[in-house]
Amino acid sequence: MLHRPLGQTGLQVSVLGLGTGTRFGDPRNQSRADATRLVRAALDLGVNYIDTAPMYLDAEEILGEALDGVPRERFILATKFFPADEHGAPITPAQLRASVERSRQRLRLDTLDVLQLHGLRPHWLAPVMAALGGELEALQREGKFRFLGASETIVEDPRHAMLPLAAPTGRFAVGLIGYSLLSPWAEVAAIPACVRHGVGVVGMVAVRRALRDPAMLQSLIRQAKERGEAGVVDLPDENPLGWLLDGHTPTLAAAGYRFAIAHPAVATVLAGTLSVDHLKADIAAACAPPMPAEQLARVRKIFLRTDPEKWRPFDL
């Protein structure tokens, strides 16, 4: 497994990380034993960065059980807290502390490696940090977490406006950014802002439904053509991204991971799966030779000319 530095944290992270979203956290999808097998297999295959959140149903508790007894130096654990209430007002310092304590208890950890503000909207940044900045500093001094991060929301912030605002404040060490070959817009401003200010970049949603479902991909491209999206007009109607497949890229999912990892500023890219076989395939893609420059250039020529607000984020 290849490793890269996570910004200025001093951490070396595997280029492919394990994301434990809602599917992982839903006990209806897999048994605790299967979840433990998946996590232990990931560690044995060289994955050392794991991302979770309290909002992912039982994911923290399941992870805590899976990691129980694993030497602490073998993994880097990032979790989150949601910084606002249902009205968009900042939560209280007491609510923040309670969320962190619950996460530590469920994960069975004394110290969280990365604590991230979950789904931070651009207009929340100033009021949330005014309300919670002091408590975050106190929790960090107490050793409850090591590094502060900010996770964007691809639904509410499709143009990636939050991290260009957050990175210059000097408060954040890690940025969790939506970055995909179908939606590479983060590289216009968000990723460069992180690079300028030493914020480590973690990529999320590199592969979702459209890169695993040919019919959905064709439908998305067809709709983009009907909208008059300039970038996609020359793509074929059938198998529109087949030109990305080669000996190192047997599937479009593999192409998705190769594209995201090709950006030198991206320290790690999260893969969400319940299957050890899928995880092995994702790792093979992550560790393959770099995506050819001509393919990278063509992806950017196509998808950076589209409008991010007109795509369905959870399909990309």
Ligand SMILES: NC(=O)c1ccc[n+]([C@@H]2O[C@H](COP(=O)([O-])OP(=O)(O)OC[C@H]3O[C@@H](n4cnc5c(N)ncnc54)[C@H](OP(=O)(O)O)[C@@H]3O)[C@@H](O)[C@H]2O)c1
Contents of the next structure:
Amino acid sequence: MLHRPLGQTGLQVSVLGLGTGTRFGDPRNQSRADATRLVRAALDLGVNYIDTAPMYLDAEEILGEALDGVPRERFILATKFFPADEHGAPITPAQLRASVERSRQRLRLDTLDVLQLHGLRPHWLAPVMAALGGELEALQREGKFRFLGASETIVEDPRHAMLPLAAPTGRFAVGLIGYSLLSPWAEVAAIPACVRHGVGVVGMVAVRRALRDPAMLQSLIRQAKERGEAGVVDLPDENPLGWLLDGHTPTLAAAGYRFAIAHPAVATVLAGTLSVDHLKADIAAACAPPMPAEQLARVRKIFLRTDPEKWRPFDL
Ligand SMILES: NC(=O)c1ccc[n+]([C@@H]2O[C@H](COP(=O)([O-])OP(=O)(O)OC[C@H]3O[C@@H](n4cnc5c(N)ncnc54)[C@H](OP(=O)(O)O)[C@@H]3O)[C@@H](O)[C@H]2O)c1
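Show the other one: the form predicted together with the named molecule, since we just had the form predicted on its own.
Once more the chain from above appears, this time first in line as the rest of the complex follows.
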């Protein structure tokens, strides 16, 4: 496993991390025993960064069970709290504290390594930090969590406007960013601000659905062509991204993780898999030699000409 520094946290993170989003947290998708097997296999394979959230159904509780008894230094646990109510107003300091306490309890951890504001809309930043900044400092001082992070909302912030606002405040050590070969806009819009301000970058949604479902990919590209989207117009209708496959990239899922980790500022890329076999393949892709420069250039030539408001491969 390769490791990279996570911004200025002093943490060394595995280039592939485990994402435990809603699919992981939904008990209909896997048994507790399978979830534990997946988490233990990930650790054995060298994965040391695990992302979760209270909003991911039972994910925190499942992880708490799976990580019980695992030496604490073997993993870095990042969770979140949702910073606003249903009207978009900041939650109260008491609600923040309750969320953190619940996460600590469900995860069976004294200290959360990374606590992220979940799906922070750009216009929430100022009011949320005004309302919760003091309590966040108190919780950090009390040792409830080590580093503060912010995660984007891939649905409502397709232009990645939040982290360029959050990074310069100096309050955030980690940014969780949507970054995919199908939508590499973050490398222009958000990652440079993170680098400038020492914010560690964690990549998410590198594969999502479009890179594991050929019919979905073809349909997305067909619709984009019909809209006259620049960039994608020259892609073939059949197997439009077949040119990305090679000895190190047997599938488009592998291409997704390999592309995301090719960016030197991305410390770790989350894989939201439920399958140990897929996880092994994803690690192999992330640890393979960097994606060739010609492929990176071609990806950028195509997908950096899309319109991020209309071309939305993440929304699936
Ligand atoms: N706003 C936020 O804070 C936010 C938003 C979204 C996501 N996240 C975090 O980011 C994590 C990653 O996002 P994600 O789960 O959407 O992303 P992802 O890793 O881009 O995609 C996961 C999908 O790819 C499939 N997959 C993985 N490896 C594969 C392989 N080798 N071959 C075929 N299919 C493969 C998985 O299916 P299998 O199970 O079959 O492998 C799953 O359907 C989440 O789990 C969550 O922790 C945070």
